[in-house]
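As structure tokens, one chain now follows by itself in the form predicted alone.
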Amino acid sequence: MTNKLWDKGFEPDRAIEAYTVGRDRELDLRLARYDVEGSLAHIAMLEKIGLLTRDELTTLTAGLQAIAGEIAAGRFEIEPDTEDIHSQVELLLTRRLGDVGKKIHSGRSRNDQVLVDLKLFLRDELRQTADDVQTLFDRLQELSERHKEVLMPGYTHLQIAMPSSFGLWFGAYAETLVDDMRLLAAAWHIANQNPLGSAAGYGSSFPLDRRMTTQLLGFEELHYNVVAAQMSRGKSERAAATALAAVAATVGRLAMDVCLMMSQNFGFVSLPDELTTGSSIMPHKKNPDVFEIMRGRCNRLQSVPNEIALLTANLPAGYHRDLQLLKEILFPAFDELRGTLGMCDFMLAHLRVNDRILDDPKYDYLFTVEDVNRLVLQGVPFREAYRRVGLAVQHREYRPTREVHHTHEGSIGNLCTEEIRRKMERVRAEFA
């Protein structure tokens, strides 16, 4: 006899079940704290409407707090008859506390259940997440300012441009990240928000206070239309989704930059031997590797909105099977990208920097720029100074000045460093 909440008295086909229930099991006990604490938050509410005595909320509550314990320890399990997280905690609480464990359900169906169990465990990755991205964020601004006097060059169209440095450069993938954590702090408010007792999408006859549960789950807001509550399922997932792919892209982005610059025609930075590979034939090989994978990681980790959105597609309102596939996608995705974010920052903590980049002469046209300026800067009109440094070009007849003078917000000689912390803050500070 299987053990599952829409029993009928009668089984399904097996290969039905297995097709169906899928890979649950096994990804619902990652959901399994939040499912206790959803329903300890719904039982109390229950018994203050008066569907559960005191005494009856006093033994479901030392029922739940006992499987917290087992799932803390790592001694829970989803067994194999139970179809999900939902069914093995009611059985549990059935087998031991009798009759009493039936009522847990009262006033709530699966389908706002795994809504609250998806909202908590989201909320809690994004943050988790955004301290990933917080660590990486603090490694390239201590890199910014440790190597902000070494110049490099800047390219444009993949051709030599005007002079970078190192505290630039490592400094602008700061300050994105920035930007990718607006998008993580979207997600988060988005995924904090209260769906239990919007039941299977319509809301239930019982006077439920969903105002309580809100509070007692610490959610800043609630769903209150049922059917938009149901209608977040999918789309919590997206805009995860989308804030995980926005991180990914920095990321894998940064990575071709090391890629790049690791190359021998470049030699701007390098890595010691012992976290490069080498090569089967080939003894002078030193491959930056694990950025290559970074980047493929990265690339791939984009494409998850975009198969949530497929998977998600013209579903009309109300429940649907389809997002149970959800998990399958979205909980994997969580774990690549945090083991890249953590991967990245060990990375460019063993990063060398080259800072004798420009004694190179093949990087004198770089300084074109900074002396049209210069020749501005002395009264000469700016289109007479571009003829006249273009013409030494033209004529190989230019010799750089070599010198680099940029004092505005944000320029190389003003990296405001402080300043972009600061932006971090403030959006860090939404997750409060």
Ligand code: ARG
Contents of the next structure:
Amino acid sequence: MTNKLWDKGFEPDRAIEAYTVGRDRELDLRLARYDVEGSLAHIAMLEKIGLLTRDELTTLTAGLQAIAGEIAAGRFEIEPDTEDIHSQVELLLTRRLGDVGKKIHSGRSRNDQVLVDLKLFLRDELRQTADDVQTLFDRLQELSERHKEVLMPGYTHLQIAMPSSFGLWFGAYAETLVDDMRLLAAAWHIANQNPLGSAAGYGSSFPLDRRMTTQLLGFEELHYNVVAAQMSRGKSERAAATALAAVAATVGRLAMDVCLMMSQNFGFVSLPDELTTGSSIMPHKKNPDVFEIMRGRCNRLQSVPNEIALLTANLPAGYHRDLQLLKEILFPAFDELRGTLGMCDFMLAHLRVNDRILDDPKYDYLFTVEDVNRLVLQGVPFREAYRRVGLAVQHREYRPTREVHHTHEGSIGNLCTEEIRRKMERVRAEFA
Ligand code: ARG
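Would you generate the structure of this protein in the form predicted together with the ligand, following the form predicted alone above?
Below, the chain from earlier opens the complete complex, with every other chain and molecule after it.
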């Protein structure tokens, strides 16, 4: 006997059932608490519009709260014969409370039920990801200030170019995360709209009070048009994935920089031995595997928006079962990115910075522009100053003065750490 909400007296083929349920029994567990939250709001609304009595509401509310307790305690499972979280919750209520359990599904469908679960889930996950991004941002800003006097080469074309600093390098990744935070906030606003009441995708003939559930579930807005609400399945996930991919792009690039800077050919940074890994054949090896795995994970994460785009490509308006597969694409992406953010913060806390990099004469040419500018300040026209320094380099007579005076906003001598911190605060305030 299967526990189908849509049981009509015949047994579906076992192989068909296994294929269509797929990984839902496992993945839906992450939606369980939100499913109960959505149902609590839905039944409060059903009572208000007269589809449940006061007593029925009290009974059902207690039943749902008991299930919420079991979920929180880790004592909840989706039974092997039950399709998904929505069926499991209704099954438990009916088993425990009798016929009143069968009343909670009036005026909704699993299509808007899963939508509401996902919106609540996305809201939470995006906020937690934002917290992790903030932690990394704070770390980068702290390191930027701590090492602001430590110079390193700046490159263009991967050829040494002009003086840079660890203050600039750490600070650059911090400010880049502000832009990524904006995308997280945008995805959060997109998720923060109530789809409940759209039912199967075309609404209901019951006079549902959608404003009431919007308020009960703490959504910013209603997704008014029921077809738009249904079409937001896939779109909200895609917005979230785009934001995750943006963060991943930033972190992946940082990881690449560290790998390069840790190579003996650079020697700009190092790690304590216990944070490196060895080789099975080369006894001297201390490799930056953590940053390589980080780079690889971040690169993979950038394919997630594409996977979602392809999965949902050319789907007409309305519900399609394909949408179920979004869960297995997006859920692990949150875990991977959050694990990576935590690891990146941990590793950076232990990163050692070489503060004598520029002592090596191979970096002398970094200072040519400084010396051109010094001549300009003494009244020599720029093109003439450029020529003089250029000729000195050409004739191997160039000796750098090694003095760096950068004062404008965002330069070595004026990192604007505080301004960037305030910019981040303004973006974070969007999650209020
Ligand atoms: N597991 C389904 C999903 O994630 C739940 C909705 C099922 N709806 C349906 N009409 N079969 O999409």
